[in-house]
Amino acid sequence: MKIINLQKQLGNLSIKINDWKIQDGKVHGIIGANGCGKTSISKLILGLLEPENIIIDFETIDSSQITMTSQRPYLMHTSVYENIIYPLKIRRITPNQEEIDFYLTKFNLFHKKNEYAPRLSSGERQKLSLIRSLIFHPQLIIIDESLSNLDMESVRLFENTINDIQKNSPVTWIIISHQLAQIQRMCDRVHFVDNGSILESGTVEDMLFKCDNERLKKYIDANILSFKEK
């Protein structure tokens, strides 16, 4: 996927991306300080924000096969099961009960299948949101800080799920995170957002350990403690 000439003014923040290539089938990490435009850029890709100007060449990605999870996912006021099958309903896809039960069991939500989804704990909401995102087999999945407040066991479960998908049937991921250790573990490419623009892009090694951009180095130094994550 290629994004060209993206422009959007959001208050004092001016988002401007001249030419940004997101390689298909790879896990992309998006890093940058709070308020730099990471979430806004993802919403512009999804069409949740209307840009002043943008050209998106989706290439091999079907624009209807893009989804996003957030730190505070919206859940419909119905059961866990109904939340999961909603993306299938709107796409007129028959639910695969075996697959649904597999994910519910894997994320320890099977026993809450018929419970009222908004009553789930914060961690359970994140798990449900990820299942809902995966269930229709999208081609691009954006994860916006969804793993930041999870316990380590849940983080590993999310990461292992993503790794399994990439081994068997790779899709494109955009992971927005301040956790540099997680970015290091999971990502193929890293993109640094600064003041509404993609300032640098490269491999994990080049971006996190061999960077010569002063703004990127300053950001990494400020978040270096996340590398101590076990």
Second form
Amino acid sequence: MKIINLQKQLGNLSIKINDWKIQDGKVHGIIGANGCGKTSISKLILGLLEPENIIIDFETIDSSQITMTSQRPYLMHTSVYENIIYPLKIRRITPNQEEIDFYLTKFNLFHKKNEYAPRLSSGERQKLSLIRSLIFHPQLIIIDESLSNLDMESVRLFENTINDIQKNSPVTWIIISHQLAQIQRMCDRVHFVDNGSILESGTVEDMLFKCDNERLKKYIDANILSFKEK
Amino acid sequence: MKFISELVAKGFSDVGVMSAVKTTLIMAISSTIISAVFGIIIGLLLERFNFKGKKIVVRINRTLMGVPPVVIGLVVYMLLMRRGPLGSLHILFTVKGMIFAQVLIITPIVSGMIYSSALKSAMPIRFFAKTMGANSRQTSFLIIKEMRSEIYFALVAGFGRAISEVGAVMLVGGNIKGSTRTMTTAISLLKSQGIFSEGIALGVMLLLIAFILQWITDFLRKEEIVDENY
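The form predicted together with the partner chain is what I want next, because the block you gave corresponds to the form predicted on its own; please supply it.
Entire complex below, previous chain first.
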């Protein structure tokens, strides 16, 4: 997927990307300080924000097969099960009960299958949102800091799920996170966003361990420092 | 309580109580249903689209939410009278004319309440629908479905206004016994005749009808207990 000449003014933040290539079938990590435009770029890709200028060449990706989960996912005022099957319902696809039960069991939500979804805890909401995004087998999945409310066990579980999917039928992932260790474990490529632009892109090794860019270095140092302090 | 026992023993005086109850219900329910259609569409369209003069439209809507019904009654009377622009419809002093007036009174209440609720609720629903790949028709349907509680309260408010209204229905309906006399206009007549006990009894009946209808709709709606866990 290629993004060319993206422009959007959001208050004081000016988003500007001249040429950005996102390799299909890979796990991409997006890092950058708060308010630098990571989420806005994702929303522009998804069409949730209207840009002043944008050319997206989706190449092999069908634009209706892109999904996104956020930190505070919206849950429909209905049961956990009804939430999961919503993307299937609108595509008129018969739900695969085995697959639904598999994910519910894997993420320890099976016993809440028929519960009223908005009553779930914040971690459970994240899990439900992730299952709902996976269930219709999209081609591009954007995870916007969705793993932040999960316990370590659930994070590992989710990382394993991504690995399994990538082994069997790879899809494109864009993972926005401040957890550099997680980015290192999961991603094939990393993109550093600064002040509305993609400042650097490269492999995990190049970006996290061999970078020359001063701003990126500063961001990584600050994150490692805060990690050590914890 | 003495007047109630006297009333039970003697029955209502000759003001056409049963007919008034029937007219009240027909008028209130019909006008609420028609206003629901217009109010929901106007409220959601106002939230969805930005256009020149939108602020003025919203202000006019809010002003109409509090306009004295008797003023609407007068305007409708002038529209429907024989020499008026809608005189050819021949619906002055009919239940249809009263419903017309009530729709003009209730629609701004419904649309105003729905617009205010949609300002808070519609955006996250639209965002969610987009991430699921819903088309615009599916998104609109989801917004209405997810906002059903807000819509319900707007309709309850509209129905409350319709059933309790007296000024406009008196002017447009003419308080004709057995035809356009409603419970409220009957109360007004009973008061002018000094028959207070029957007026109070009709008032209690009015409250009872409102209570029963609320109870039925509550039952059908299966009261949602929302614990958003934010």
